[in-house]
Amino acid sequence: MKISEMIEKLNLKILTGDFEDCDVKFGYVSDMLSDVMGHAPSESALITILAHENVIAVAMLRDISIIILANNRMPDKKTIEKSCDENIIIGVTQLSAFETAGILYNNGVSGKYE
């Protein structure tokens, strides 16, 4: 699924300016960064409520395509600046993590990877 499609389906507000409209193959939901570091696949959408700077570092480590902040969580200015510096896309949705994952799954984003 393209990020532009995610914007439409999830009513995402992109906080990081310009972005490459890449394909996202997988989805991963977690609010524990150690779990994300150990298990999230590259080229995935990370769905979380964690809106602090450490999530950017983990996204870089795992080559995450987009961070989707559920429940209308808003990061601080420093986190947004860090994401822009590192070319990590942050999108915010009013939907819950559960609803977000369901919509992505129903539109072809897989939760399975090897």
Given for the second form:
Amino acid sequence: MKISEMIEKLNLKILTGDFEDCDVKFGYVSDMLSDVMGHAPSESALITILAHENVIAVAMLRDISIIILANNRMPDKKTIEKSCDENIIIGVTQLSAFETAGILYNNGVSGKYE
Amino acid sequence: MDRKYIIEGGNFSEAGFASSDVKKLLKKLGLPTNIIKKVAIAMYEAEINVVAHAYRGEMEFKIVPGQIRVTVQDEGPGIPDVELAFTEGFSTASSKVREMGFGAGMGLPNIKRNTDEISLHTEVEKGTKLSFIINFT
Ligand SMILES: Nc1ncnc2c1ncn2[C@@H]1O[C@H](COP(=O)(O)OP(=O)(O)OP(=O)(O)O)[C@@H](O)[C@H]1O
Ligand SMILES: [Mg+2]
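Pass me the form predicted in complex with the partner chain as well; I've looked at the form predicted alone already.
Complete assembly follows, chain above in first position.
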């Protein structure tokens, strides 16, 4: 699923400026960082409600392409800056993590477990 | 190629610096992605454990032919039951730490799963020394 399709289908607001419209094949949902660390596939979409800077460190270390913040969770400025520095896209949606994952799944994003 | 990092207990905004720095170095050196992934996971979890559970610590990173060696030594409460600490799901993380998304009790198991050799020495009320090795060809 392209980032541009996510923007359309999740009504996603991108906070990190310009992005490369890459095709995201895998996804993971978690609010525990060591679970993300241990199991999230690389080059994936991470759906979470954790909106602070530690998420960026984990996403960078695990090569996650896009962080989708569910339930309209807003990161602070520092977190957005850090994300820009590390080339990780952050998008915010009003939808819940459950609904977000469902839409991604229905659009071909799968849950490869690493 | 050695690196040394100071880790401050309780400082979550700096947490992950050592692992990110090493990840960038290994990428530059052209190590295989699966090795970089293992090092990143193990180092991050070790780093976070000092931030979340100890007062201060030092992390040493070394590359020797075929091996990456990491040692993390901290001053802190130590670990009373090491076997229990390595059990997936066991955590003594405070509610403040949990709110930030830590405390799944998966850090030490993640380290074990991603390393080839691991040793942990700990003394209650003094501190903990964790060393691990990741082999590469
Ligand atoms: N450096 C340390 N000093 C003191 N206690 C530690 C240290 N590292 C781990 N522990 C103890 O071992 C437990 C398990 O550690 P582990 O990393 O597996 O989980 P966690 O840190 O609680 O949660 P997570 O890593 O999933 O965010 C901790 O809750 C803590 O009680
Ligand atoms: Mg931990």
